[in-house]
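In structure tokens, one chain follows: the form predicted on its own.
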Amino acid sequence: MTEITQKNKDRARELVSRMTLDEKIGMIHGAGLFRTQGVPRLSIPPLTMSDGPMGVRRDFHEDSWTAVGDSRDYATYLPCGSAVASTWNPILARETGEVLGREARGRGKDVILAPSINIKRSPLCGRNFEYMSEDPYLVGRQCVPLIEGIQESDVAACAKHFVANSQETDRLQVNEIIGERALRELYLPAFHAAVTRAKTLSVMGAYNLVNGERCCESTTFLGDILRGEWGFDGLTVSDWGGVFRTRESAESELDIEMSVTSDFDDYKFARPLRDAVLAGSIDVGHVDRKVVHILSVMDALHMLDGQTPSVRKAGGHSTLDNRRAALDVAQESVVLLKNDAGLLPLPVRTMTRILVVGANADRIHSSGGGSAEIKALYEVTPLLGLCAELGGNVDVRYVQGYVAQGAGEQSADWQRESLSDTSARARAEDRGLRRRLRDEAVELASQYSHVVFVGGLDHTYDLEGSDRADMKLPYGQDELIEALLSANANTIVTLVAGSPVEMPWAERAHAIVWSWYGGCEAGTALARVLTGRVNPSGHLAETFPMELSDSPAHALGTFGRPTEVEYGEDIYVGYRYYETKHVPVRFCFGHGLSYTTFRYDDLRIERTGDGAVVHCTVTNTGDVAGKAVVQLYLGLEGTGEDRPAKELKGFDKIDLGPSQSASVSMNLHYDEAMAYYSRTAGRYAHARQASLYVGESVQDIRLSATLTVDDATVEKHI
């Protein structure tokens, strides 16, 4: 494992003892769109970063969001968080994290922004395809795996966005009203396992204000709490533009910014604080501080080894080995939502022919989102993957069905306008052409033993600096499937997206299919699990509500408001609040079906000095091998304060054949899993007593118990 160690604190302190005012400056700002400056007299490189969660994004020019232009940045296009998530394979999590620091390595970067882990607070944010889930454990279980696997290739991941960037609308300005109950509980979780288990090189601040100080200049967040509780010793950086005030931002922990502009020595890390220094009215301790941490992390790198380059590992991109690994992701985060009729896997020897209506179906989606833009080596369309798997004995046909206008069309500027965007975008349509194609797919529906409706969002929805709307299916869709189910049952209906949507028609339909922006092998993934050669195992990583006024951060808090937002819903995010307050969802946390079924047996409770190890027997009781994902919930008991009904402790994911059993063990320590936020405390406190539950879901439990924790509590927690 890649981490500082006090050899590389002390090179560092003696590098900047060195080192003149300019030179320190130089190395604590942008003097390119994404690298510092560099110290030749000493040996010290630039340090140079990317973009970001989904493969490394192309290169621009120094001083411009111009793109180089050449065929070098082709990269390796990665499913996203929402899809590694999805998984619940941290061994897969780990897989795509190797592949993001090989190639990171392998096109000269230092820095990989990535993982993006912030918490899935309502459906509507436009980033939520980047984060991972709405529950900070199986955040923390997989970004820690992914993490070390980018820091194998010697390269620093970067955690982000430290904290609670849960909107785009506003980003740059708005004031997130956070308890500290919910802090503790929800948004930090998942950095703090990234700092004290991955330990993660570098962290990047957020935009936004958390009550009300600025995430890149404050010091409760980047000080007292990263700093301070975590001892985190790598490099902080602000998110690009992040930085509004030179003093406050040069006494806190942020150790570098960045920014989208291209006058470098305006930024307030440049000149104003060199001039501040100057005239003594900000200590330079500040500065040699920030210089520390980064000539830390360059030589936890081996950046500082001029004599010796091999010492640091060689990367590579757009590899075979890294495309397969992008397929595994893939193939295992494709959900099945539902599956009444057995009309999944297709007959694929029997049927001669298909009609594949949608959109999505024949769209990439690597070159839009924002900043987790790819410029993809390639990337397999559902429509390719469907034809490529049925392999010229089944006749496709394909209609578009509707029509979704400029949907994956990016500004080539739309990182600088992005900094003044406050809502969503208007979307024109022309409702004469979405009838015509409307009336098209319908008519040849009627006529077709199978069809597949391929739709769901696209980066036109699913985009940095934007948040949706609603969470209705855009260009008419809702229409277009109602239409297809009315003249084909057995119409199979295949989602893509980032983000939850309303499924109006959801109890018409016998078949549906979720997948998330699979990377490059996308469509090689819904086909082959449309087609039964891969049993879908992918689980819900947040839920599906039925409606957006379901959600709790619109039904209890606010969302999506400039200026000010309230998280009136404190703890209460996704399942936490559907289950505890018995609201109906359309899909709950964790559902996710397969073309197997799986039987839970012998609940066991095994104690441990610190805690106590969960066994239960799985048996596959059907006729193909299928992966089964067990999940284990505690409610706590006794704690005097509201608490969630089931919080997620523990999972694993077992690939079982036909007729086969195992033993699956869960371990639970208390001092984790029996921990809280007492409101009334004031600080962390611990449950004496739980109710267990284990099963498929967060609603689908097989096995129940109750675990009870004598008074010999462990009081460590975060």
The other form holds:
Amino acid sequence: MTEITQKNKDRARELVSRMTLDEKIGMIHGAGLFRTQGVPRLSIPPLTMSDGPMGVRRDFHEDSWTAVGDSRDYATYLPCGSAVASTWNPILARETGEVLGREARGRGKDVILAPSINIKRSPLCGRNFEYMSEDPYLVGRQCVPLIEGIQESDVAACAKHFVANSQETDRLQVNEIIGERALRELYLPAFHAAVTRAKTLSVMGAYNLVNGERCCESTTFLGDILRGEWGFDGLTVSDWGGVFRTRESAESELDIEMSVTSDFDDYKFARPLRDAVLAGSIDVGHVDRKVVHILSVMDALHMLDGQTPSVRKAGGHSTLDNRRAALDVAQESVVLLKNDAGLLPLPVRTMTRILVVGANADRIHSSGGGSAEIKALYEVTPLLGLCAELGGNVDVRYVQGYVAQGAGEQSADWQRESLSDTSARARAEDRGLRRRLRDEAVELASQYSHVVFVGGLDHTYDLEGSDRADMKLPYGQDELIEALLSANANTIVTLVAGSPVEMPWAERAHAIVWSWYGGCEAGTALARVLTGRVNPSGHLAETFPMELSDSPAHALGTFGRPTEVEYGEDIYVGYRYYETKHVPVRFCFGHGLSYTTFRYDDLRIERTGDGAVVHCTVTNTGDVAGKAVVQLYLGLEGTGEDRPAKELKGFDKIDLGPSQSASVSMNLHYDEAMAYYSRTAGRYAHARQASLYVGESVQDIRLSATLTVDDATVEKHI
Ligand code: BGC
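Condition change, the form predicted on its own to the form predicted in complex with beta-D-glucopyranose (BGC):
Complete assembly follows, chain above in first position.
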């Protein structure tokens, strides 16, 4: 594990003692859009960073957002954060990290600006696709191995955005009012895990304010909590353009200011800070402290060794191994939401033709989304994946079905349109085109036995910098799906998206498959699930509500407002809310079907010194191999405070052959599992009793028991 050692810190301090003020200043702000200044005199190289969570972003010129544009920066496009979380497989999270680390290092980067680990508070947040889950335990379990994987390659991970960047609306100015309990139980734990367990070497401050403090100058978050309580000794970097005031940020625990403009000398941590230090109004000790953090990280990454050959790992990008890993992750991220008539898997051996409908079947997504965009080496679309998988004996007919925006194509008539004011006509023609495409698809659907619709969202909607306006499928897809289902009740509905959508037709559809932005092999993975070559084992890492107004932040009307947003739902985010308040949902947290079924028996709680091990037996009761996601929830009792009905406290994923049984054991440490932030005491406390549930989702509970902690254990371990 790459960790900062005392030796790294001593070395950093010694170097700082030999540096001039200008040299130090050069190291704490952007001297290019993605790098700081080095100190050649002391053999200190610049620190180079790159986005982001789905692979290593394209290279830009140092001083403008123009792509360099040569072929060196084609990269392996990885499944998005939501997809990684939906695998419920920490081994695959680690593989994702390993690929990111190798690719980053292979491209000469020192810090990869990933993972994005904010909590999904609303289905509408534009960056939900980058984020992992609504549940902090699941984010922690998946981001820790991911970060460890990145840092294996002598590259720093950067856990972002600290903290609570859970909306994009007014992201530079919004002040989020969040109670201590929600901060401690929901918004901070994943960062805590990233820092204390994964030892992330860097953390990015968020754009937003929390409780009146700007995150990139916050004494509470960067200082008291991150450095103080958690003992973080890596480096902190601002989000790009997240620093507004020189003194406040300089005196805070923020180490590097990055921004989006090329007037690097005007950055707050450049001339303004230098002048303030020279004038004696800001203590140089603040600058020194920052440089020590930065140099400690650089030394831990072997950037200061100056040896030839270098002991630093070399990495490697766009390799076959990296692409294989992307496929492994994508395959386990696809979620089978519904399959009540056995339409799936497709009968590949007996079918001779299939109709594929929907613009997302033929669309690539890698180049969109904001800073998470990837210049993908390639991206297999669902249509290509299906054709590749089905081969020559099945005739695949594709029709678009609806018109999607911004797919990069321009209308064949663009020259004529450009000469006259055709906007009204263009819109009308558009309506005409829409009708034509829909009629064609519906007509064909009635003639085919096998119809797969592939729709969903794209990065016009799942996008950094703005939130969605509603939770509906765009481009008239709901009407199209209804019409397809009327024409052919066996239409299989497949959605590719980064955040939930309302599905008013869900009762009518027999088969619904969910695929995230799944990386370069997304289409292969989806096709393999549809054909049964891969048995689906993805489970939702977030709740899919019936309607937007069911979701807590929206029920309260406190999402997406500018200026100030109150997180009035407290800890009742996602399933914590739906389960406790008995609000029906479309698909619950943890839900995911398989082509086989699993039986759960023999729940046994074995007490250990500091907690318990929960054992059960899981049996594959079907005739195909499959992977079960065994989930463990607790409902804390007797606390005298309102608590969620269930909270995820453990899970395991196991691979079982037909009729095979296996014993599953999940560890519970009382100190963590029974802990809650007491509103009355204003600190953590521990419950003595809990209802314990084991199941395949938060609602599909198969086994339950009561868990009690005896006095002796409390005395000793809590
Ligand atoms: C995003 C960050 C990203 C940075 C650099 C910002 O707009 O919020 O996540 O790492 O840009 O591209």
